[in-house]
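Here we start with a single chain on its own, the form predicted on its own, put down as structure tokens.
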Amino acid sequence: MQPVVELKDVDVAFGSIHVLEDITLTVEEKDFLGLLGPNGAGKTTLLKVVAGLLRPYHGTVKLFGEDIAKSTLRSKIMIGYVPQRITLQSQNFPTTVYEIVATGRISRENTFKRLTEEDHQKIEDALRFVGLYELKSRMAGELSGGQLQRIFIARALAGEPSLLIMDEPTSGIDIGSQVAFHSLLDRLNKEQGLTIMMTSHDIGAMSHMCTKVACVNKKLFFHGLTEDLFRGDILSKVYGYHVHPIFHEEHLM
């Protein structure tokens, strides 16, 4: 089976500052990979490299077996990317929930393409899956932080991705919304077989949701099954101080 993501000897620097060094990492189909590490560890940079938003100065990046430097439109539309801290600055933001999700279909071809009946069906399917179909005509700026995150997940899903990349998607939303959001991701991974890469500072939640974990702090310290993460002192090495994880129960719906 062809890996979804293959990074080999990847180095990224901004000027003289090295952000990632010698990263070699493989993500298999249907993996739910959690990226852990302290602030400034390079997690967001790594996701941007995989999404094609940043190019490393050394090393190779392959998506679905294709070198990202030579990737076609077909490869690009197989990725759904949800960036960190999505906000709409005004409650009067003049765009509906449906219109935002629809842009996930428009980007598959070009800006001037008229939406087809199939496009509209995919948009509605995505809205139903994230539980926002009844709010499709609402102005997006009127919704809560948790609902806003689901809008952009739906937008990504409307494009029918094979890989969903999310950077701290639960940052700034309340606990109840986080539990519902984690349940949604669990369904996407287990029911739809979607490959997911996600960063978070919540070690307990990541251990509960993710099938695999990668620990990054400029370099890759660990990549493997989630249950193996807590053997030895891996987390302490990554964070640079003793880490004592606190686990909590989450009831997935």
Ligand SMILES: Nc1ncnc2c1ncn2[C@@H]1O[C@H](COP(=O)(O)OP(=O)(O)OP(=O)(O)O)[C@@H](O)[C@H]1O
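Positions refer to the first chain, counted from 1. These numbers come from a predicted model, not from an experiment. Here the rigid core means the biggest group of C-alpha atoms that line up within 1.5 Å when the two forms are laid on top of each other. First, how it differs from the form predicted together with the ligand.
- With the core superposed, Pro161 shows a C-alpha displacement below 2 Å between the two forms.
- A displacement of less than 2 angstroms separates the C-alpha positions of His182 between the two forms, with the rigid core held in common.
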Second form
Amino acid sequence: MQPVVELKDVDVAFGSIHVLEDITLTVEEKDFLGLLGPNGAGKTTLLKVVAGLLRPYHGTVKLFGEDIAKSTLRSKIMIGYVPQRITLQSQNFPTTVYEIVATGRISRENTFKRLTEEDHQKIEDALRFVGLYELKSRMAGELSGGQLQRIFIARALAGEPSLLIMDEPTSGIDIGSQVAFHSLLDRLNKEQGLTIMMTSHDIGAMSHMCTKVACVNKKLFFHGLTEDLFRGDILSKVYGYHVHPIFHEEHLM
Amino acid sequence: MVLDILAYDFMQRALLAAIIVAITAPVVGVFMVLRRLSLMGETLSHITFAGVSLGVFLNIFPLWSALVATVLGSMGIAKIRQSARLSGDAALAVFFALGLGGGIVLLSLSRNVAVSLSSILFGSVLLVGWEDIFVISGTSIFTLGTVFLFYKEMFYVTLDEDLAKVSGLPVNWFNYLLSILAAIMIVAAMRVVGILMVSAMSVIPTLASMQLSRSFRQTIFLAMFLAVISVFLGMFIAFYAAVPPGGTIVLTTVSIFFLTVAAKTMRRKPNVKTS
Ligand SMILES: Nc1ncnc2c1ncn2[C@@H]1O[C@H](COP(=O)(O)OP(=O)(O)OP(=O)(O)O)[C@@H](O)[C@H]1O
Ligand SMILES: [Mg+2]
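Please supply the coordinates for the form predicted together with the ligand, as a counterpart to the form predicted on its own shown previously.
Everything in the complex follows now, all chains and molecules, and the chain you saw is the first one.
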């Protein structure tokens, strides 16, 4: 089976500051990979490299077997991307929730064409998925931060991507919606076989959901099955101090 | 009363030109405002000035030379912004100065006294001829057609460039396209309100529309509608008060903007605001 993402010897630098070094990482189909690491570790950078938003100065990035250095122009939607900080260019950006989620269906395949019945169906489904269907005609500027985040998650899902990349999608989302969201991700991953990469600082929740985990802090410290993460003191090495993960069930149940 | 105005040939042409511009300019304006390119529009209009002056100097129809100069200028600015060798504002400042300085020098070198500086700066809609109408309609059809064809992509890129890139859209290409549309719109609008007020035709109706509209699509249509109203009122007032139409149109637009701000403030529930 062809890997979904293949990073080989990837180095990324901003000017003279090296942010990622020597990252070699493979994401297989149906993986649910959690990216862990402290602030400034390079998690966002790594996801941007995979999404084609940043060029590494060394190393290769392959998506579904194709080198993305050749071209990031694609006819089909392959990646659903949820950025870390959702910001509209301004609070007054005049757009409805529906118009935002609809962008998730836009690709080079449907240039010159209007969105189809099927597109609209998927957009509504995605809105229902995140539980914000009632807000579809609201202006985006009138949403709370957490609601906006969920709208952008819906947007990413609406495109039916083969790879879902989410950068701290649950930060700022209330605990009830988080639980619902986690079970939704679980279903997408297990039932529909969607490949997911996400970051979060919630190690407990991550270890619960993700099938695999990668720990980065400039370099890749660990990549493997979640259950192996807690052997040895990988976490202490990555974070630089001793870490006791907190598991959610204890608090919720 | 309105028919009084239409009794004159030049008034018919003037109204026609102004309405076409009013329909087109805000459509480009919406994208420029939301992408924070209003300043770019201002700069482009100074390059348009140089283009017009060049036409006068070479004794060719000024709108053609303006069109070429502005489109080239817009692509130059877009290129510089992308390569990021100069910061966006710095690039604009350079082009701004270049356009104004070049324009003034070329204009003073040319012997053609028929074209006055003030008509370029403040518009000369009453002198619009059929060749102008031809250029204005052509550019208008091109602009509206392009936005119609790429509406959803242009919205997507405006909402978030990065996300559009991840979806595989040629984002740079759309950035060039928007610059070119801005250039074309400015050349068309210049005849009506002059280069000093040209961005008022595109930006202010958009800002007014944003106060009231409840979706992106509505923002565009409402901006067009408000611009057309401004043009009608402005021309009407100018005709009967015997004042320059370019300035009157812009003043009407600004008045409408303030009305929409007032309307929005009144519509909002009287929340107690802590300051
Ligand atoms: N555009 C940029 N220019 C310069 N340095 C940058 C830029 N973006 C990120 N960095 C640097 O790269 C490093 C990694 O940043 P990144 O955003 O990938 O961290 P992260 O792991 O996502 O952190 P967090 O948990 O806070 O989201 C940081 O040290 C940051 O300062
Ligand atoms: Mg981050």
